[in-house]
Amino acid sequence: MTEGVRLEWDGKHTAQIEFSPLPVLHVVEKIGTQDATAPNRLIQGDNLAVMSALLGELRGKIDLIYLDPPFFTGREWKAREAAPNEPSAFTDSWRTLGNYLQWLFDRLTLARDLLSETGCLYLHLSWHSVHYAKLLLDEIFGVERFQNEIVWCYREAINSKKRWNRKHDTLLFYTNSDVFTFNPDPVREPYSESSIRKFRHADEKGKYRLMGRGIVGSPLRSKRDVAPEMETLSPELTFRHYLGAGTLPLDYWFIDIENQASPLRTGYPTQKPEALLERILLASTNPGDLVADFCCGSGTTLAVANRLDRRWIGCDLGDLAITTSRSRLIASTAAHFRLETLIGNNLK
C-alpha cells in the first residue's frame, strides 16, 4: 500500500477479507472432461465469501482478475426491462455511497491478495463511481501500480439534449508489481489507408519509409520521407522504417455492444461484448494462465477465456447470472468446468 491521499467515508473500516469459520465451496455438477488438478470453476455465492474461501488455495496464483461490479447506478436490473414482472438480475441500489465504497474496498483488497506477483487487475466501472474507485485502488495497490485508464466507447441510443451523451465506460488497469504480462502485438490496430500510402518504398522485408536518424547536428535529424539518394550519400544518417503489423494499442477502444441483432446476445442486462474481454485477455495473459471474474454476469469473460485456452474461475450471486453463464459455456465447444455453490456464508 502507498502513503498519501486516501478516500474516507463514514463507517470506513479495515477490509473484511477472511471469515471464521471459513466458507466452504460445494461441488454441484461436473461438466465435460477436465484436468482434476486445475479445473475451470463456476461458483454461485457472494463474491466476498467466495474469494475468501479461495485464499488458502489460490493466494498469489491468479494471473488476471477482471471485475465488472455494480456501478452505483441506483437501478434494479431486470433481464428484460420491458417486462415489469421479470425477476431481477441484480440490484444496484445502496443505502449510502459509503456502503458501496466499503463493499468495493473489501473486494478489491481480496483481489490484490489473490493476484500473482505478476498479476493484472482490470476494474470496469462508469462515471457513477470510477473516480472514487481510482483512489481506492491507489490505496490498495499503490499509486505506482496504476498502469492505464482505458476508455471503452460504444454506440447505442443517443437521446439526451441536456448534456453530452454518456457513451463510454472506464476500465482501471493495475498490476501487482512492476513486472507483468503485456502482449501488444495481438491487440494492434490496423493501419489506416492514408498511413499505409506513406510507405512508398519496398524491399525484400516489405514496405518502408526512409527516415532521418535522430542524431544531434545532422541536417536530416528526425526528418520523414528523406529523398532516396540521401541513403547512398549519407547512410549513417538515415534508416528504413518498415510498415508493421498495425499501430501499437491505445487507451481508448471503439467496440460495439452486444445489441439485439448480435447472435452472442444472452438477454442478461449488462452483458459485455466478447471483443472487449478478448482484447484484455490477449494483452494481459498467456495460454494456460488463470483468469478470474468474480462478478461474471452473463459469462463473457469465461467464454472468452475458454476459447483462448486460459483457465478460469467465474463467480456470481444471482440465479440468472449462473444459469446464463452455465448455458453459454455448455453451448460452446470443448467447455469443461464444475459448478459449485457456497455454504457457510457468514457475511454480516
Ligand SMILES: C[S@@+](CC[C@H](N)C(=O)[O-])C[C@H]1O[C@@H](n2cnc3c(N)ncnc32)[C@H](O)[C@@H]1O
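Bear in mind the structure is a predicted one, so any value in this text is a computation, not a measurement. Note that the rigid core is defined as the largest set of C-alphas that superpose within 1.5 Å between two forms. Numbering follows the first chain given and starts at 1. Compared with the form predicted in complex with the named molecule:
- Treating the motion between the two forms as two rigid pieces, Gly267 shares its piece with Leu121.
- The two rigid parts differ in orientation between the two forms, with the smaller turned by 18° against the larger.
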Given for the second form:
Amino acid sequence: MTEGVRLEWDGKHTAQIEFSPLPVLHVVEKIGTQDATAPNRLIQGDNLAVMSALLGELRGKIDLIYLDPPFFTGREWKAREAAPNEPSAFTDSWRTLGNYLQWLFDRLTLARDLLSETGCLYLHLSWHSVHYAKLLLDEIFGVERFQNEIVWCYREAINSKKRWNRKHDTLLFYTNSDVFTFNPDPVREPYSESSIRKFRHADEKGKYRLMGRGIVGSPLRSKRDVAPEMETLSPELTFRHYLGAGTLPLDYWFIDIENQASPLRTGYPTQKPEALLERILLASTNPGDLVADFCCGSGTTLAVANRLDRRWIGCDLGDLAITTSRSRLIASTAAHFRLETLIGNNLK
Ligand SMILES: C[S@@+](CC[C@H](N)C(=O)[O-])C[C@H]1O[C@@H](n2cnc3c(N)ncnc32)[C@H](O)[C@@H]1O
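Switching forms now, from the form predicted alone to the form predicted in complex with the named molecule, please provide the structure.
Okay, now the whole complex, with that chain kicking things off.
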C-alpha cells in the first residue's frame, strides 16, 4: 500500500473538479447516419473543460480511456514536412514540472470519474514523465488498481552515442476495480520458430506434441515428447498437446511506428500506430463498448474503435488534430459521428 505516500509539488491542489453546467458542447457538424442515443463524437476544446462537461451525462459510463498527452518534452511539435512558418500542431513546454503534473493530475482525476466500474485506463508516456505519473495514478486510482506497465518498443533512426538510445514508450494500465475486461485470445503472440518445431506430429486437428498425463505412479507422468509407440501401448497415459493460437500476451510489445512507407501515416507529429491501439482495444474492450481519447491527435484511437465496432469519443484542442482526425474518420468506411466544439470554458 502507498497509504501516506504522495508526490508533492509547489502549489499542488487535489480538490475534486465538479461537473459544471457552464461549458457547453456545441454540435458543429453531423457526418453519416447518427445513432441519436449514443453518437460517436469528435470534440474540439480543452480536455479539462470537455471532460468536466461530459461528467453530467457520462459519469461512470466510459469503458476505456486511452490518454496520450504531451510527455513533458519541452518541444514544439510541428506537422511532419511542415514549412518553417507553419504553426505548431501542439506545444509541449511548461513553466515547471509542477505545472505539468497538476495538468495531468486534474485530467486523470476526471478520467477516473468518467470510467465505468469495470473501466480501464491506459496512460501513454515516456521517460520524461512516466515515473512521476505512476505516483499520481497510485494516488488517484489506488496502487491496487495498477495492472501493468507496458513497454512499447519501436525502431527509429539511431541517433545517440552518448547513452543507450531511447526507443521505447511506457503505458500505465489501471482499472477502476478488480473486475475488468481482459481478452487475451485476440492478442496472443505468435509462437517462435523454435517452439513451433517442437510440435513434431500432425493429425487432422493440426500439429501436436505427445505428452504423458500427470497420473501419479505412471512411468510417463508429465513427460514431454513421449515416443509415439507409447500412445499405442498405453493410450490412457498420454495425450496430444496441440499447437494453439499463440502464447499468452506479454507486457512488452514490438510494434513499428507508422513510418514513411506506411499508408496510414497522416503527417501529424507523434502519431501512434494503429496496431498499438488495436491491441489495447481488442484486449480491454468488447464490441459496442464506449472508448474515449481526450488527446486524440490524428485520431488513431477513433479510427481503430470505428473499425472494431466500438463506440467512441475523441477530443483535442488543436486545429490540425481536429482536421486530421475528421478527414481520417470520414475516409474510414463506418464513420458516423458528430463534430462538436466547446463553448465557454468556465470551470467552477
Ligand atoms: C501526443 S499527441 C497525441 C497523438 C495521438 N495519440 C495520435 O495517435 O495521433 C498529444 C495531443 O494532445 C493534445 N492536447 C494537448 N493539450 C490538450 C488539452 N488541454 N486539451 C485537449 N488536447 C490537448 C495535443 O493537441 C496533441 O494532439
